[in-house]
Structures are given as structure tokens and as C-alpha cells.
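Starting off, we have a lone chain in the form predicted on its own, written out as C-alpha cells.
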Amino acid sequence: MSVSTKAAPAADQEMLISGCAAIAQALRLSDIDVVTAYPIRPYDTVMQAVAKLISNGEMDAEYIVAASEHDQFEIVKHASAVGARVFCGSSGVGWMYAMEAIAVTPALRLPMVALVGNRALDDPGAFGCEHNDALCVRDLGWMLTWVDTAQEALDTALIAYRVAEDRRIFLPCAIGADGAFLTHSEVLVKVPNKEKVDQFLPKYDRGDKMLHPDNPITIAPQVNEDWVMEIRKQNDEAMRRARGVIQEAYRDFHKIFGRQGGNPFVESYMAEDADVILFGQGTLSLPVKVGVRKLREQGHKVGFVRLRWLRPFPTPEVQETLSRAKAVGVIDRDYSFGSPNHGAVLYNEVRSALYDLPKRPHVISFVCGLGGREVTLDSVTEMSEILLKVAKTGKVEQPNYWIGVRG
């Protein structure tokens, strides 16, 4: 479908718009070919963005309506082997029910970026934010990271573009953004003009990988047992690689943006003498760093550092901001029936990343905001009074907290 559309602002604007409005005017800076559709609360208001956008003149792509969550991702799947620039995403239980088209797209190698409106699984029945949808890729070969802003939601889409479709990578990328807090709540957001993203972010090129009928080639060819182990060796090179990829990608971003700069793996906020350092990912950074300075203000201690990319996952960054600490508090949205300790997913990576440390802190679980419910000052503060009696003590009287559980 070809449609004319409206000459791109030639400077750049400042607009009052949401965290998924924001992911949809990265994809229109991006040039994007294919975007698939299916409703699910709260991912849905970015495919009413992108629509209003191509209907409005704004955009040109292929806007795809699907029978199915599990539908949008095969569609985009198979758009990105013939060389197109691709997005999809879902929530909760959709993002659950594409899981089989997720699950492959890794081994293919083909780059895609996927918003996870992050939401809890039902039942019963909730729609507010948990990080347990978008977790269940961490082990399957997609690049995972979190956003904290709309401004951060709308930079990082153009940064996953620029890293999935390297050729030293070539994986997909979800971004995790907290439902309602993100999705739906209005900031003030720069939107870069075109000039400067053109200038980031180059044409999606697969090279010799390209399905086409001048390069006949097959793509997820039955292979048998015999070459599995192969594949995921090189994917996990893919991944490793990543790494350095990322911090590429974020120096030339902030050259030409002025944002972005620093750790592009991790945000600290007064932790560099920080006696105690609470850890998370997601929107909670703005309750915690409020509470962080009512703390400070009292005299204690308290830090914060904010995790940005689950994978690959910063290890490196994780030991220097943590390892000064005398207790680390793990603020989980989400949790893992059954895990070691009654831990939460991050709190186990966390502490797997902390043991060879010769010098490490006590790391606690503190299970929070699930389902939606607020991560609030009070229970930063109870989180925080935990740490320093560990801090004062030495001893963990437990490893894990619900906080702000009624009753």
C-alpha cells in the first residue's frame, strides 16, 4: 500500500504525549515497513498511535490487523526475513499466546522490536503491572531491557533498532514498559527531527541473508538433533557480542542527541557512598528516589540503582555499583514460585552476579508493587529500614519480604 504522506518537521519538538505515543513516533523516525496489530490493554494504545499516524499522513508502513497475537508475530517474523523493518508487541496473556512465534525468532536470527506493555498474568483478571509477561523470554535469545520515561521509552526504540539489526547480532529486542505508569501516563517528550535519526540509525540491511527470489535460501531448515547445539553457541556469541554493540550504539546516540549519555546498563543515584542500595527496574525509580532523598536528608545512607538491560545482562556494571554496599535490597514486580530462597527473578540474578565477588553484600528479596499496587514512599522507607538494620548488624534475619501486602 503506498500513501502520500506529510513532510517530517525539520526541527525538533517538544510533545505532550504518553510512553506509548512516544515508542510510536520512534517507529515513525525509523522508517518502519511492517507493523502488526492486536488489541490487548495496555500495549494497545501504541497500535492506536501508529494508526492515527499512516491516517493522518504522517507515516507510511504496512499496518497489519492479525487474527491473533501468535498471528502479528509469525506475520513480522517472516516481513523481517524478506528485509523489512518490523514491530509487534503485546501484554500479559497475549504476549503468553504468541510465545511459540516468540520462542523461534532467536534462533532464525531475525531482528525484530517488540513493545511488552508490561501486565499481570491472569487470573483473576488484573490488568496492572507485572514484569512476569516480558521475563519469560530472558532464557530464549531476545535482548530485554526496561524503560523508566516516555523520553527513555521513545529513545531506546530507535537504540533497539540500531542494535538488533547489526549484523554482528542480528536478535530481537523487547522493551519493557511498566503498564499505566508508562503506557498511559502524558510527560513532555522531545521528538528528535528525521535529519538526526537518518543519521543514527541506517537502512536495515540483511545482506546475503536476505530471502528473495533472486537469493533463494532457506530459512529454518529441519535440521534434526544433530545441529542444535551449533545454533545456540552462535546465538550465544550473538549475545555476547551485544555488549559492546549496546555502548556503540549509546556513544553515538548521545553524540548526536545529547541524551543518553553515561552507563547505558545502569543508572545510579546517590550510591556511590551509599551504605545501602536498593535495586529495580521500571517506573518505581520515581517513588525510590524520592524516598532516597527524604532518607538522606535524616542522615542515612541510602542509594539507588536502576537496572536498564536484563540482557545482555550488565554483570560487570552490577559488581562496581553494588559491591560497595554493605546490604542490597532486590525490588522485584515480579516473582518465581519455588526459586531459591522465595526469591523474585532479579533478586536470583543479582545475587548469582554478586558470588564470586572475594568482598560482597548481603542481598535481599523485597517482592513489591505486583499486580499494579503502588510502590510507595512508606514502603521505600520499610524496605530501606531493613537494609540499614542488616548494614548496623551483619545478619539477614530473612531473605525475603512481601511488602504491602494487606491483612
The other form holds:
Amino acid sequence: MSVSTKAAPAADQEMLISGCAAIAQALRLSDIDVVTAYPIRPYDTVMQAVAKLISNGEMDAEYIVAASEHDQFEIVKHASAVGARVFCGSSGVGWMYAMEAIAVTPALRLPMVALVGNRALDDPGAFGCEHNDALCVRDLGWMLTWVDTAQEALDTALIAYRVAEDRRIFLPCAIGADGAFLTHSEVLVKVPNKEKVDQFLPKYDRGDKMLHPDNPITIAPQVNEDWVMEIRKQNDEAMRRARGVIQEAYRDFHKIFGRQGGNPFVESYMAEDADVILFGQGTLSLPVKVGVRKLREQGHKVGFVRLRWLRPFPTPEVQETLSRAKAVGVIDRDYSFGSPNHGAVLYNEVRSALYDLPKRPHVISFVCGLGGREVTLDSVTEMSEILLKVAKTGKVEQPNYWIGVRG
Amino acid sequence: MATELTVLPTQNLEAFKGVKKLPVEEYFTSGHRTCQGCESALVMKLMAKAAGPRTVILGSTGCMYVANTTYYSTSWVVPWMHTQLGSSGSAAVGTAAGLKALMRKNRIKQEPINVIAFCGDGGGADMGLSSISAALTYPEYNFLILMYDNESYANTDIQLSSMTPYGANTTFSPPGKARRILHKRWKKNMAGMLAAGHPECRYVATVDASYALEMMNRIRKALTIGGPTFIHSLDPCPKGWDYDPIQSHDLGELAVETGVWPLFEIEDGVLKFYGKSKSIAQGRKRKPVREYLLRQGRFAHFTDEDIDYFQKKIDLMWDRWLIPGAVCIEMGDDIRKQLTRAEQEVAAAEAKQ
Ligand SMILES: Cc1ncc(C[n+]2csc(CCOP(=O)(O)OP(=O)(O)O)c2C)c(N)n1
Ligand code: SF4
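Starting from the form predicted on its own above, please write out the structure of the form predicted in complex with the partner chain.
Zooming out: every chain and molecule, the one shown earlier first.
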């Protein structure tokens, strides 16, 4: 009788963990090399989880408690340049404090992966979720994705490394996670085994871009006005290529792990035949989906589309999922003061994406859930009713609404 | 798990024994666009030569970035990367940590690689102070932070920094009709402050490129001793200090001879003056600061009164400070008394034996 010496691959382990702890598991599985920490709620729970993994010997990385967010991001930026796989992150004003380092990273083509535990910007002092912090990198050359569940957080972290470190891309990637709603809520998460992750995620190889005495290159020389256009253009080309690389990564991920099979860019919920569609990102999907189900029971053709990647922006998918509706309401957990129509950031992105369609739905801006305010079922009903009225009358009374604000 | 390497070994860089023994290889060569007579550029050249080829150099924004790494004509032969104005400390930590992780995981060859991050006085003593201070607390990484001090934000057109000498004419402190002296702050003691505040930092020194060999050997010592280390160099800057470039070397010497710039090193907590500063500390007469100040256009508006004030401050530094150039604290009477009492007790005990 022959005995197989090959161990059967261990099954996924189910763990009751928070979104941040799920990301920490992804970092363990990705065998990151350098990680930096600096406290700010709600992102810092990921670093607490990482610290525990390191102190227990479950993760082998240089773990550096930095003196500020600026230091944190500069440390990993340089570690990435010598070829190390790195991670760091922040929230709210911490993310802002690091902004200089964050802004230069894409041009250096360093595939840093960072978590933004979304938090309102001080002042007024607030710990609650708002998306304006992470949105500040929207125009800086970072890839930017938002996750909805702890499972998606873990999976997306693995995917983020795969895409960011792909030589065709070499761009940093930020993962937006709603403060408290996702960062702190515990749910059951499938934590895959290391062999599967190794199959999915090759080692980071910086190749001839690596800073090392064997490869004595000069990184970030002064180019003045001579080369900035070309550098920005290359950054843009990488961002354009990211679309295909993201699709590839999700395809492989699905093959290996059996999850993340749908469209990588948008999640569409009862939207195919909907007259009106609510559109948004992050954890507001939970109340919105429940609200949509209830309204469907009452016979209203309401649907929901959740944006998963904001950069690169999935224009074809957004056009495709929204074009059939009569009215679209974009729910933003952020705001853009003084912007067109006094709308918010996603709203303006969506309107711009739909502009070229021969037949466009009406688009309304809903500013909702700022500073961590709950997006309630009542809010969902209120927004849907506004949209249903627009769909019925074909008239937009008001381009924007603040939902759930005290009188 | 990979083999545990808590601290990597360093290169054993022995002191150069005389100018004639210097290697001919340069690792900072042609292609840069610094002003004629720029001592900071000389510091870069000597620093790279002292460190040798197995080195990674990181430079924060300033003249030594802007003028040295123009695209297509970088002057660095060793690998070089830019870091943000206030990030020399973080750049050093990140690079050392990245290399260490990769070596520990056997992804690159295990070998001692010098990591040097440099910054100007603006980037180092002002904006980057916190980052440098933090960096000097990580004993597990080997790197040197060198602050080249041309005493102004030179690259942005000579604005005053916290390292600019009292009263100097800069674009942020021009002498005017109503106020001759706009800048009344006294320079910080960077090296002393960093040495005193960072017990894990095994080596801190001040250097002056007019004494090139001594300077290079201090760099070699810092890199050999390992852990986080710091060196502060004083660099005459013809543009900012306003003098004929031919005088750079002389001014570097004068800074030491007048006692304005004391040369010292602190190795494992033990402070030593060296070079001419050693003889000054032992009683050799200092040249009057007037000779140093009046050779620079930035002090051209000084009256005798201003020069006297400057001289008085330098005298104070040498005569009253706990450690000239490093620790500006005098002993209070009770501490002095305590120390004398302790000395008396020791003397009494010795007499008894
Ligand atoms: C965050 C930030 N603020 C301001 C600047 C503008 N800036 C570029 S070079 C420079 C001068 C730096 O002075 P210093 O560190 O003393 O170096 P030096 O120019 O004297 O060599 C400044 C202020 C910058 N690059 N980054
Ligand atoms: S301004 Fe001063 S520091 Fe800058 S290149 Fe010229 S001489 Fe050197």
C-alpha cells in the first residue's frame, strides 16, 4: 500500500474577528516585511492585532512603532524601495498628517498597501466614520478601494498586494474601511491557509527598480519642469492598466479561494430591473439592502449598486448598472464643499461617468451618515421615496439632500 | 521561521591613516550643480568616499538634492534616493528595516550595508527634528544621519533656520532702517541635544570639512560602531554667507579657531574634543570672532556692539557651559557644593589609605 507523504491542504479556518483583525490575518498570510504603527482610532486596532501576531511569533516582520503618521509612511516608503513588502495606515487627521509622504508615493511607483479606517476630520473632534479622509488621495495616483465586510477586507488586502506589486502597476493601494462599522465589528471570517495564499500572491520583486548597492540607481532625481508631464502620464498609464490586472487578480482569487466571484468593481443588488437605484460604498450597504428588500415587498422597483473600486473608477460598470434606471441616488458619507450642485464626491464622479450616455438617469446627491451617524432604514426609505417621485414625474426638484440632519 | 538577526553586523571601516592613504575612488562625482566653493557638496563627496561602495544614501530636500541629482546627471555612484524635507530619520529607519527584513528572510544576501541619510539644517533641526529623534531610539538598525549645516534654508533662497547664527542677514531677516537685527534667536546645540537625549545612540560627532581626514574618519567610526548615529557638519556656503568662494576652506577653519564651532565626538557616552577644539578646551587662545564674522557679507551690517555681543556669547559657551558647544547648562550652587563635597570625601579617603 502506498502512503501519500503530501499533507492535505488545511481547510479555511473560521474565526470570529473584527474587520481590522481580518486584515491583520491577511498581512500574516502575505508575509509582509515591514509594518509601522501609530495610534489613531479606529485604524489602530489593525496594528494592535499585528502587534499581537508579531509578539506571538506568528508573523515575521520588522514592526516599527513610529513617532508620527508622517514618519510611519516615510518609513514604509523607503522600505518598499529596497524591496520589502510593507503595510501601514491611518485614519482621519492622522492620514492627513502623513499626506506629504502619501502624495509622493505614487510617483515613486512604490506598491505600498495602506488601510484607512475612515474617520471624520477634526475639528470638531469625532471618531465616527466619514470618507473625506481617504478621498483626499482620489486624485493623487493611489488605487483606492472600499470594503464592506470583514471577509472582503481580508480578501481585498491579499488582492491589493497582488495588484499593487504587479510590475505592470507598481502603484500604492489604499483600502477604505468604515470606522467602527467595519473596523470594530466582529463576524465570522474564513481565514485561508498559507499554501493557497502563496499560490495566489507571488513574492514582491522590485527587479531593476530596487535600491541596493548591486543596483546603484538614483530614485526621485530632480526633474523640474522637464519631465513631470511624462511621469504623470506613466502614472496614469499604470492606473489604466490596473483595471485589467484587478480583473485578473479576482479571477485567480476566485479560482483558488472560491470567493469574490462577482464583478470586482461593483456589487449590484436587485438593480437589474430597478427603476430607481441607490448607489454608495462601504458598510452602508447593510441598511440599504434591507431597505431595498422592504420596498421591493411593497412593490417598488428599487435597487442598490455598491462601488468597490473608486480608483481606477469603473466607468463601464457604473454606466452599465445605472443607465437603465430612471433615477439614481448617490449616497455619500463625505462632502465636497462648494462643488457642482453642492453635491458630494461620489455624486460628482457618478454624474461625470454617466454624462456620455445617450440616455441618462437623473442623479441626486444624498449626503448621509457623516461623522459616523447611523444610516437608518428610515433614511433609506426617505431617499428611495425622493427617487421614486423623480422617476414618476421626470422632474428633479432639488439636486441634493442632507439626510438625517436634525432640524 | 527565519533565523533571528536582532542586530546586523556593520562594516569594519578602519580610520584612514593620512591623506596619501585615501582611496582614489569617488562615489559622489561630477554632474552636480552646486555653487562654486560649496562646502556641503564637499561634505557629500567626503562622506561617500568614507563610506565606500556598499552604501545606500538617502537625501532630504535641499541644495544637496536639488543641485546634485538633476535628472540625467546624478552625481551619485552609490544608490541614492530622495526623501521628504523632514524625513531623514524615517528614511534611514525604513531603508535599514527593509534591508534587514530581506536579509533575515534570506531574500537578499546577508552583508553589512551602510545606510546614510542626510539633511540640511532646515530639514534636520527644524522640520525633521522629531523624525531624527525618533530614529535615534531604534537600537536594532544601523544607520548614520548626517546633518549638513549651511546655516540657512539655502535652496529656497537663504531663509533663516534655527541653525542660522544670531543677527545674520537672510532673506527672512534682512537688516532694515528700523530694525538692524531681525533674527535674535541663538543656534540650537543639535549634536549635544541629540547625544544627551538618546541613550541608545552610541555615536554623535560634530565635523568640519576643512579638516577632511578627521571628518571622514568620524564618518567611518559612526558607521562601524553601528546602531543609529548622528553627525553634524558646519558647511560654509558662499551664496548664503556671502563671501568669495575661494574662502570656504578658511572660513571652515576660522569657525573652529574662533571657538564658534567646537569639534567633539561622543562615543558610548564619553565626550572628547578633537583637533583644534581640543587644544582650545585645554586653554589655547581662541581667535576673536570678529575675524570670522566680518569676512562674511551676512554680518556686514553688524556694529561693534553686535560683534561684542556675539563674542560674549561665545565666551560664555566656553567658560560657563557644562560642555562647550554641547550642553548649555551650568551647575547650580547646590550641585556644585555636592560635587565639591564628594570630591573632598574622595580626597579624604585617598589620604587615609
Ligand atoms: C514640506 C516642505 N516644505 C517646504 C519645502 C520647500 N523647500 C525645498 S528645499 C528647502 C530648503 C531646505 O533647507 P535645508 O534643509 O537647510 O537644506 P539646504 O537647502 O540649506 O541645503 C525648502 C524649505 C519642501 N520641499 N517641503
Ligand atoms: S547655496 Fe550654499 S549650500 Fe546651496 S549649493 Fe550654493 S553654496 Fe552650496
